[in-house]
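Presented as structure tokens, the chain that follows is alone, the form predicted on its own.
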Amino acid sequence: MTRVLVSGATGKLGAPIAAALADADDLTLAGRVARSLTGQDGFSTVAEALAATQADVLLDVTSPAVGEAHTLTAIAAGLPVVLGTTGLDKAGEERIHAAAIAADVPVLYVPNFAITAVLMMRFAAEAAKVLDQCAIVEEHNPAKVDRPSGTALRTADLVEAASGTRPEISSIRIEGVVANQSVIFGAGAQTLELRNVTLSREAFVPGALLALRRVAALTPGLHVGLEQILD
């Protein structure tokens, strides 16, 4: 068994991933870490969670402001982490890589953790080999912090690997969107979209689950995207 903290355990996606952890089969819930709770509802910070727990995995689902100092914490207790919290610079990727190599422990940092979005961008990248004029359209409700998102981002570090060029990103910020994102490739008198559509937030949780079984068998150092562990 599998014994999880989450951090970020309130929110609007750390909720329903604890939730879930309930009904797994392999996984525990080890605590809840958010600055609201205290006490038997759970912990105000990763290190007193740490601490407290004998946890086996941390999953950080907080801000970009905290994510990669929660990180950094728990690599250095020697627990591999999932970081799905997006906005993390490539300064403060790679201070996470150093980081757990020197440690001897895996993260995986994971832009998106719907399943059809890691297929969009596969795809994506695949195209990009063909059609070289490519842009990307992200849609996020207006409590996203970071823009563009790092799904778009990861897209755009794909297309560009695969063709040499780097798509243009539009965001767009506006009520009733959880996460869309169309990748629109271009040639003549044709186009190609890939759209990736989220309803909910529950869209999110059977990949969150999935890094969490397969974070602990890959190499140390940090991964990203959860297309390494989705074959």
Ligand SMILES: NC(=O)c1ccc[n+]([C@@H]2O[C@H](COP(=O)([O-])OP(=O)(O)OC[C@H]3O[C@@H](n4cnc5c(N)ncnc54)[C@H](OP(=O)(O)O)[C@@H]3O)[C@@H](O)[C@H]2O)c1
Given for the second form:
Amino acid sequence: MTRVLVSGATGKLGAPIAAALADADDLTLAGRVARSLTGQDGFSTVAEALAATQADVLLDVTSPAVGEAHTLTAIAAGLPVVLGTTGLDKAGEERIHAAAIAADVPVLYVPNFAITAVLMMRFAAEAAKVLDQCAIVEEHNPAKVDRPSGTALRTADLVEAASGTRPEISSIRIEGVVANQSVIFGAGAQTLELRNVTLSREAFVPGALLALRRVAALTPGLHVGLEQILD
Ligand SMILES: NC(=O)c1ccc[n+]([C@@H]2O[C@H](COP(=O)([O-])OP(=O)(O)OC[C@H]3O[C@@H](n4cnc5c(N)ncnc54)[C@H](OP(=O)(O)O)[C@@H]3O)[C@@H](O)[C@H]2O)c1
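Follow the form predicted on its own with the form predicted together with the ligand, if you could.
Full complex below, order starting with the chain above.
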């Protein structure tokens, strides 16, 4: 049984993941972290929770302002981490990788837990080998803090690696949307559009559980993307 500490457990993403742990046979909730849980059935900081619980892995789904700090705290305690909080920049990735190597701990940063989004990125990388004109349009709710989205940046990285050209990213923030993205390729008199639509945050739960099951088997250091453990 893998014991999971969920940081951001009261959030729109953390709450359904914490609830799904109760139904899993091989995963269990070790503790919940959120500032609003102070004095209730949970912890206000990751450090406090690590000291008081027996956890095997940390899931962080909080905010770009604190996701890196929470990850570094867990690494220092020797705990594998699934980081689902978006907005981590390259410098942050390097700091986490260095700390994880030093502590001999695996960390999986997953900008998008939706399996359909991971397939969209994979297919985009494949198309970019042939089609060098590409643009990305990402759509999210206005509450999303980071812009462009982590998924758009990751897709741009993959397309650039395959084609040598970095695609332009357009970000739209509009009520009613959870998380959508189109990757549009153009060539002479033809276009190809790959579109991922997320209808609710339940779409992120299966990928998050898969990441929690498999992160400990990864090599020490930072790994990026659900595709690292999908196959
Ligand atoms: N990887 C993916 O597939 C995916 C999908 C959707 C969203 N996300 C990302 O996941 C993150 C959370 O999104 P959300 O929509 O769930 O946000 P949300 O509804 O605002 O929830 C944020 C959670 O983090 C907690 N939190 C915030 N700051 C904290 C701090 N300093 N210390 C402890 N807990 C803190 C909040 O509780 P308190 O305010 O009580 O502290 C709350 O439980 C964002 O970065 C978002 O972009 C990722």
